[in-house]
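Given next, in structure tokens, is a single chain: the form predicted alone.
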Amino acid sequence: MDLALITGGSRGIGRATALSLAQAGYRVAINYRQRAAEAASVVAEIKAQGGSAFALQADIGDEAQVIRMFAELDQQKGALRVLVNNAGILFTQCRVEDLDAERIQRVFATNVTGTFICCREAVKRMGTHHGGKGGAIVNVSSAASRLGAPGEYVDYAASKGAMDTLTKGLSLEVASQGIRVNSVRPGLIYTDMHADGGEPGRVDRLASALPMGRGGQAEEIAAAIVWLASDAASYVTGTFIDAAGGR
């Protein structure tokens, strides 16, 4: 059974994607940093539905932990065919003039450097030039990379802009080696991440201003991710799906 790894898979978009990939027939590796109980719950839910899954602990912002995670993945049966770079962090809403270097570095360590390292390790396993069978990488970016998130999360938006550049550049590097690299850019989605930024009700506050008049659900983003990872998207690479309600 082919393997799919989802970073930050214990809640929100990661959880919804894990459930959908399991239904698509993958054995799903659910990465988490500290939410062990939530990750175990996702594993149990997948198994209850007849799927196969297991959890892998690692802080994506720490290269040594990412390397360990992939080494543990290597001990599992099956080849890695899908990587979903979903792990991401943000902090309390603030303006650029109130940012400090420590916060910026922490955001970039996970959202940018960690994504790079996960991609590096996946390419070493998927690439036909390494003896792999090919595969798909889907990066979960954000509409903020286009909009800038002024007054709230410019640091987070900038990190997602870097992820977009990685998506394009890596897709061109590995297209001939059997690996497709694409991105989904969610907009205002009902997840717990908004509480991390200090405003749990952020989606409800802003939803009426969207062309579609509502916030999105994690399952709607998961559907786009799973499509990009599937054979239905076999001729798609280096592209972006904006799932932001028209924004």
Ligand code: NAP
The other form holds:
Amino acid sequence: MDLALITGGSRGIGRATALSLAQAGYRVAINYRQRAAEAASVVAEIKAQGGSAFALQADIGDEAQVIRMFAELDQQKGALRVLVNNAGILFTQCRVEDLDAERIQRVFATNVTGTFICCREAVKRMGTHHGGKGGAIVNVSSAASRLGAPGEYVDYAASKGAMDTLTKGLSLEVASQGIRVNSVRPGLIYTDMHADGGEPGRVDRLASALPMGRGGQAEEIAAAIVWLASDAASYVTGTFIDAAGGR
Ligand code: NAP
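For comparison with the form predicted alone, would you give the structure of this protein in the form predicted together with the named molecule?
All chains and molecules follow, beginning with the one already shown.
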């Protein structure tokens, strides 16, 4: 059974994606940072549906923990064929003039450096130049990379911009080694993340101004991620799906 690893698979978009990847026939590795109970409940839900999954704790903002996580993945049967870089963080809404270096570095450590290191470890395992069978990487970026998130979290938006450049550059680097690298850029999706920004009701506040007039559901993002990871997208690399209700 092929393996699919999803970072931040314990909640929100990651959880929905883990469930869909299991339905697509992968044995799913569900990475989480600290909420072990949530990760265990996703594993249990997948197993109850007849799928296969296990949880892997690691803070992807810490290189040593990522290396340890991939070493644990190597102990499992099956080849890694899909990596979804979904884990991402943001902090309380504020203006750039109120940001400090420590916060910016924390955002970039997880969203940018962590994604880079996960990509590096996946390429070493998937790349045909390393004896791998090929695979697909999907980076979960954000509409914020296009919109800039002014007055909210420009640091977060900039980290997603860096992820977009990683998606493009890495896709070209590994296109001839059997690895496709693509991205989904969600808009306003109903998850816990907005509470981390200090406004749990943010999606409802902004939804009526969206072209579609509503916020999105995690399952609507998972569908785009799973399509990009699938053989149905076999000739697609270095591209972005904007799943943002027309925004
Ligand atoms: P969420 O509900 O806040 O869930 C975040 C997930 O990431 C959790 O599983 C969390 O694990 C994990 N995580 C956070 N930091 C981590 C780290 N350092 N190492 C490992 N895991 C970590 O977030 P979400 O809304 O589903 O967002 C998922 C992705 O979509 C993010 O990249 C986000 O930027 C992007 N996105 C979201 C929206 C939106 O409106 N929600 C819009 C655009 C883009 P624990 O459970 O252990 O904390």
